[in-house]
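One chain comes next, on its own, written out as structure tokens in the form predicted alone.
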Amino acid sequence: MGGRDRRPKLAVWKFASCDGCQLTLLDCEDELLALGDAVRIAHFPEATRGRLRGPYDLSLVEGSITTKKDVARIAQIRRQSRRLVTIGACATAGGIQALRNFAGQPGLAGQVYPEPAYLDALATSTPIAEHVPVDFELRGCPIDKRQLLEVITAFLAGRRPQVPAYSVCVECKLAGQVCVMVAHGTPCLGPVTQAGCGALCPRFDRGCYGCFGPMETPNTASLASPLAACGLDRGAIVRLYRSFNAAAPAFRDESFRNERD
């Protein structure tokens, strides 16, 4: 480029997670080449060992906060980042590991690890936004690469990302798909789950599992009766909500309501 490289610096960080959302960025393939021309990859251990010091123009953060070291580390990353975007269910809602929030960390640890006393973990798994200010949350387990590219492009252009807040049901209707609940009596979280997957599961006659978390203002209480009509008892409804986005407030609160009832 000649002279000083003025491209924005992009950093990708990992906390407690499976790495799937980070790999979505590498999955962008052809688009990744254009992205590489637009930004400098300053920190991304999944892709390169090269590192540049901050501050960073945009940080993408995957994973939930599960240790005391995580709490200090995310605070440091936030100080170094002009914009911080959380990616995936772990970073936006605590992830599948947030199931311990309901059962208690000591009990679960004893079932999984032979020496749980050596673990240095917090009692809960929490999203990044509970610890530092977040500029945008990109949902999904894993995230959608088209939405990820939109988020990066939007922040490079200085505008708000255009990511839909409506439900998976809208995606089904746009694709002309038959409702699996109405046609087959299949339990489905589509009416309360944010769009983004392209209604993947309903396309194959399966109910939505809520991978993208609750949509904007979800009416979870009204879905209880249709789910019961599909054959789910209260316990099954609780388990349906306690999966990838178990600690998302709307899903968490609805699971508690069904547990009490």
Second form
Amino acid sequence: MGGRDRRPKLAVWKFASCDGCQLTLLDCEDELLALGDAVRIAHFPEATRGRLRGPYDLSLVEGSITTKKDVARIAQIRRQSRRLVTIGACATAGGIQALRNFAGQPGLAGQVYPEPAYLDALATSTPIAEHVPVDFELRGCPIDKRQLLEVITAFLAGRRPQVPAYSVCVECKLAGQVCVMVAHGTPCLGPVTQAGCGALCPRFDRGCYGCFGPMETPNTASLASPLAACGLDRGAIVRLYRSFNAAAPAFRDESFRNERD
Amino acid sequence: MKKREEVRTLPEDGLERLIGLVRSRGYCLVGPTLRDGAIVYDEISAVSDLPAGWTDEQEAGRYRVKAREDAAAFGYNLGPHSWKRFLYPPRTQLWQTTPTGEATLQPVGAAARAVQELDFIGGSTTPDRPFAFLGVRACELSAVAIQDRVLMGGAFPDPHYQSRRESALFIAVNCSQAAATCFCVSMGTGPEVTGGFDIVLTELLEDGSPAYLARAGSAAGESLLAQLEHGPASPAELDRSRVQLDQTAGSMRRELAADEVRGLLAANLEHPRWDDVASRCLACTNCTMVCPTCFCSTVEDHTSLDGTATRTRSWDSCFSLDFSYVHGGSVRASTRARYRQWLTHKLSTWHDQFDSSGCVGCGRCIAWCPVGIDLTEEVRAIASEPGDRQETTS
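Since the one above is the form predicted alone, can you give the form predicted in complex with the partner chain too?
Let us now look at the entire complex, which starts with that chain.
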């Protein structure tokens, strides 16, 4: 087959984010060597200074768009990428930093920076898919390691990733986990949140706080009554939805509804 | 050897010895145990693993364990688990392939395709140890009988289910109380255990301590009971056992008109109530996951970096969009269509398909629905104001 390296080129890109999602790739400790055999790591500054020129076969994009420079850079990355997969709540929904979309950026910046005038940022934090076409969105804050490997191995095999869009409840029930809301009265966003974490919080006796964003058909209005029965007032419900996926439309609209009504 | 039908009194340590006997015969004994604030089914090894002194209180969308004033070991109703978790596990590996040697290029028409020799490994159809189930209720035995028809009744029995099912031992218990969510009486499935068991127990309380009556329902059950010293149950014990069952049946608050519902739902496919329930339904799948008869599954292929490919079957639900996905989209895109599919299948078209209702009246779907949707209430709402039959459009 000659000496030419036919392995696909993998690139990892960062926008406004905490790096936790791309770190998930390095967390694949047992699989990392096999992954290095299967792909060429072409651009991954968190792991290596070595860089290969584009185009790239698979780009993993972390982070949200928060500056004008971001807008131009993501367009360029898209042009160089055969497949572009966004990873994590920042890239898929705008992240925790999308709280600025609700409060207004100048006001918030003044609370954090002594000289906010030096900042050159957009008024909103937005997901990558609002700027360029995205081939697949992988949810989570952070993303789940098994799901990341699923997306990469699916790409390598040319098959569709098995990343279900149903609720966290399915994962709880498959695991035999007792429902924390029905049996303990713990507020839980599981019924309106997309699966993928393996029901991590309920398995540790906590309610889901929605870090994988809305499931495929989220009926947030109906979930309001059991949340209230668990002792959450309107303000608490607003805060529950306004976290890592605050700007995901279903969660954003439900937080507005609870603020308004 | 005593007559199989005879009801006997177990000695004081009878239950402990029965548990030991079953385990010594190589069974994986699964029974009720208190965990994470609920009575769930898990492997047990002694009477001390049972939820003695605990019960549950249930309502639509609500379940709580509560201490009892006595030491009854089976004085609870039903928890979130059902036996399908063991007979029809949430995930089953169907088969796996691993590559052997290097891939080679072979001509396919004018092009070439990489071809690789594969080792094919079928997933094991048998459990490591046969299961013995302790504390099985009458409605649950009916549910197992329904899954038998679905998974073994046709021309192509499911080998995974069949091997687990046919090697399993059922030690049933008559219910001594009903939860507020129970409606087995109206479904004709309980509370008395009448068939499908190897041994059936009745728990009677003497000054707060449990004593057990036992009856064998199979040769396997008889051979176990034969190893325990026991005498025939006294007329007084039999009488108390009957009273207990009557009280349980009499205390049931919910009901479903099992005979009428089949035609009622079929004639009301466009009833406005479907919109009403869709506004409340979360499409979260909890009702189908806790249902002891729901059997829908999906088959997924996974590939790994070392070239292994695995085909797995997992529980799925008619409430997920992917479940009805065909080329171009989901057939049942609205929650209204999906809830209607679930309820009409469970209570109406199940008869056409499997010659029985798909519901046994266990009430799990009522208790474990986060928003407390109660199918008996939905049926009643439709029955109270039936609409005209129309062509379905969604």
